[in-house]
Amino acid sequence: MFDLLLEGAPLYFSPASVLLTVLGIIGGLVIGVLPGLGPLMGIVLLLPVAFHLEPIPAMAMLIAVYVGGSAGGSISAILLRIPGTPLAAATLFDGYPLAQKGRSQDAIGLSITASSLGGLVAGIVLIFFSPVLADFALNFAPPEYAAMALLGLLTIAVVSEGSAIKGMLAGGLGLAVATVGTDEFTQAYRYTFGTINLTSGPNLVAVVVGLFALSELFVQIEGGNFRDRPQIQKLRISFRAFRLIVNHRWNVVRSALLGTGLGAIPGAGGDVSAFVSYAVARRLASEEEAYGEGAEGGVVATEAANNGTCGGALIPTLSLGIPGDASTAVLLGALFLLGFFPGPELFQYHADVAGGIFLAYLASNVVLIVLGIVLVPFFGTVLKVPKAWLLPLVLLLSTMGTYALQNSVFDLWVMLAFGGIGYVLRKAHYPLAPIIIGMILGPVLENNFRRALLLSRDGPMIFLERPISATILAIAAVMLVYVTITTVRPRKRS
């Protein structure tokens, strides 16, 4: 554990990276704060500079928006009743009373804190169980990978929101995308129609932007009210919340575990962990407390959570390959973009890499909890902001760096493109990751898929015959049953 941070210090610990996290941090909470946008549009806003940097310092700018994004949702949900991201969702309940008792900085330092030491949680977690995920991973070879690769693909269906067949299908589009391109095996071209620009496949960054960026974009106007402005009170610094939390340290503990396991199983989200968190904290306490009228552990337990959330969203990423959730897996992609493969190869060759990133993210969240006090008067201004403003500049980043990425006109269609079909698909309800999720596994699979075929002299029975592939494919077909299951009951039942 304490090998991997050794590696990885020498390339954390560059005026870049730390510059770059401290950023990070401050656009994180700002775009977290909005409503509507949160830390998947930060992500996804900074993918194409991250492609210009080196990647320690991408990582680092990308994960501390990750972190602070999560944190910054708080924020709105708290003097607004409007959470800033789903995450926020359960913060409500307690956050906005305490406001309205008077005690608006104090519930915004706790819910900060709560955060900040809920991610360095899940971070000691992180760092500890990942090497030993992608230690025993070492043991893969193409019939496992592929076993791999479809079962993170199954966690489409529990990645998505509302409806498995919705997400099943989009995923289904995701693996469509991803054959477009130069076969790897036989040099051919796929469903090129004859362009040169599309012998490497649409360009992962302009597919992203388009789907997140510009239909967010598309519905956001629709939406109308560009230039409301909502009534905040006066906000001031105020250090009170670092005494405290320390009430609440179990809470804190207690929450940000709940948070990490259940990030690091991929689907369960943030907004599951903070309403689970909630629910465990409210039956703990006396009812002196008086939860859901101002409790100040019900802002601890939810806030802890969701950001424990992103630590353990980020451990069968980084060590097996599979996003945690919508926002993990644009990180993998982003890992894919700088020329490095998440899972054993990542800690086997690039053990500097993976303590870089580890780095990164403790770093994150010991950053978030000095900037999230300290900026708290500007944040009232920030949620001032009208539409108006902001939505020319979200279309001037996304359209500067989906060209910026290589000079490319044609990768600004692209993103024109998917950003209608991503708007399409939002309107029908249909959930976007699984389109991400289904071009990056898609690959992996496929390519792992027709090498151990090659290898096997029982063809498909090399899936069966090997006991680590034989147990995940048990493990995905489990999955696939209590997908069916769940789907079709409460379509009998209605």
Second form
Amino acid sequence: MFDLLLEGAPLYFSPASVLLTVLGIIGGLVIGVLPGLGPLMGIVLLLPVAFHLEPIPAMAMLIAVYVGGSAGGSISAILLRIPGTPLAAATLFDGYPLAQKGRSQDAIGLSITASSLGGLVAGIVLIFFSPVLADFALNFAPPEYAAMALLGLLTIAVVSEGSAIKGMLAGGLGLAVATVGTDEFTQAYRYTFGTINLTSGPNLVAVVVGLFALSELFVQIEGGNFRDRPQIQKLRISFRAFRLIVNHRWNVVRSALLGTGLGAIPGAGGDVSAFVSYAVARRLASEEEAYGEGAEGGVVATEAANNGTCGGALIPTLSLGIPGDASTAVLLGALFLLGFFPGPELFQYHADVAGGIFLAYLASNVVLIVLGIVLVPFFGTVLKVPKAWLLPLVLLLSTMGTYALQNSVFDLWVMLAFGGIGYVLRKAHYPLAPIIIGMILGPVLENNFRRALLLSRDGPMIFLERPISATILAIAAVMLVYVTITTVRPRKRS
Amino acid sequence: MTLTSRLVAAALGLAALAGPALADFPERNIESIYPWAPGATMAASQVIADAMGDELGVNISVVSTPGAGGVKAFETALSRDADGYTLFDGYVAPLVIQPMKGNADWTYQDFTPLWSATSNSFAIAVRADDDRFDDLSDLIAYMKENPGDLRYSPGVAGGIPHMVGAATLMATDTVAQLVPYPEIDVAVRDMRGGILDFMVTNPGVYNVNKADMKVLAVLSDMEDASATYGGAPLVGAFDIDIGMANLSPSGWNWWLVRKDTPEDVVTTLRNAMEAALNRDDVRQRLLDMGYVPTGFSPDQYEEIVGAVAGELEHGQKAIEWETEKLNGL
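Write the structure block of the form predicted in complex with the partner chain for the protein whose form predicted alone appears above.
Below is the whole assembly, all chains and molecules, this chain first.
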């Protein structure tokens, strides 16, 4: 376990990686603070930049944005009662009341320290569990990969926000997009419409930027209020939170572990884990801690959990190649495009890269605690940036970044097209993450399925004869039945 | 902005654009468009790119542009200006095989060659602890008794490793189930896991996975090919003639630029590549990775590439023969 960290150390501890971690945390916090953006948007906008960097500094930057962005969302939740990201939705239950009592300083301090410590706890779990899981996955062959990809697709579609049916339809769209390109077995072109630009499918980064960044832009433009500047309290740097958090140490550990566990289940995601750990903390709390009226424990529980989820989501991403949520799906795509295949091979042949990524995650959380506190006054200023400045910047970054990928105007059309698709789907309340996951897992599923059939002497029986693939398929079947029942039967709402 | 200031700005802009064209080549970093996904083979191209970059005083980055059997990379490079800042890592697949199959509308004569880079032979390998097969004769005997029972992968279907593998099977009238993989690196995993029985490997992959595989025969008639597989026997030692000789049963690449690249730029690039390939440390690193520096000069391009193109037809026929056999099982 520690061998991995030792092997990764020379790769990670370079000026570039450390600097990019620091910049990534700052960028992540800023983008997390801004309502409507969030860690995924941060990763999406920086993805094109990442391809011009070495793999480890690139991943360090993206992971830092992921960590910083997940933590940053709480600040606007506390100050404005607008969660910067859905991850921070539960933070406003107690964060905002705490700020109303004139303790916004403490609320932000607690949320940053809890996020950081929650992330560190998750980091330790990540370092222990990923290699174990990856080691187990060494027994995987095409049937298991096909089964795992199917399970990953189903879980993410099912658990994603919105209805399960819409999630699955969005996943199906991703699968359809994934069929465009060159057939791996016969080298035949599929749906390329005679253009060479589509022979390896639409560029994943262009799709991601269009789907998430551009569609968000359209939605924000539609929302208007381009010149609004919120009124917020004046903020100072304060280290009091370091003292306060000690009172909540068990809450931090418990919430972080809950977050990590839920994060490791593909599709569960940070918003779910934040609400779950908030509910648990509330139940365990004493009478005098008035949850919902500004309890410190409420902020700690949600923030430790949602950052813990980031570490948790990295576990299946790195060890199995199955992303835990939309952000990790994009991180997974980045790792693919940087030339590394997440999964057992990553730990076996590129232990240094795996170790470097772990270190990047740990370091991000350490940097977060320092910068998060020091930069508090700055976030107050960031929150006052009106949309009229912000939206053109997002458009500029999206366009430049996507074009710079391979100097291709075609990629810009792809971005624009998926921006439109993303906008329409958002309007119809379809989740977008399953599309990306479908695009990433589609080829894994298809090619391993066909390969398994070639390897088989007995048609599809190969999937049932092998215990691991049979088990995974059984889980998928149970899940499908469960979803069908819950969808068909009218839901009771409490 | 007034009209005058706009004109001044435009003039300044034009001057800035015109500047580099007048300066000496190379002024900025160069890209070499590599046609496969990153892996063991890309490292060999990287070694040459680094050394050549040293000679030129700029950085040459190897850009992986996989897709459509190498065609995507060529199309990408063709879409760039013919200014020498984009090089083609001209692997045999996009250069010769894809046009032969009608998947690309160029021939090898449509490019200006720099120097040939490396060649690598392919070999038949089994799991290191597979005691069913001590040598190639055992494998062939088993396949004769149990046609279609074994499963093998040459990596991508239709590539040279597949041609060479199929040619070997055709020469011995044996058949095994073909299982294509996008990258040969991934096939190693499944051979190790026991789900594949043998594979057609390249020296890069062999070097990384030495401990897990046993090479039964090197599919080449060139003596130095054996050395890249730890001295494993050549296929000829088993009295098998696969019908492909010299360079044709191996993978090789020739670095190229667009045909209309200015002559002085071509000369600069050729000199740099020649100097890079002549460096002892570069040669040694390539050999250590299993890639033999071929060192054919630009004026040998026509003769060598032209000859190979003809011989690959045999490999293509072997694949067709194999498909028929597999369909008949």
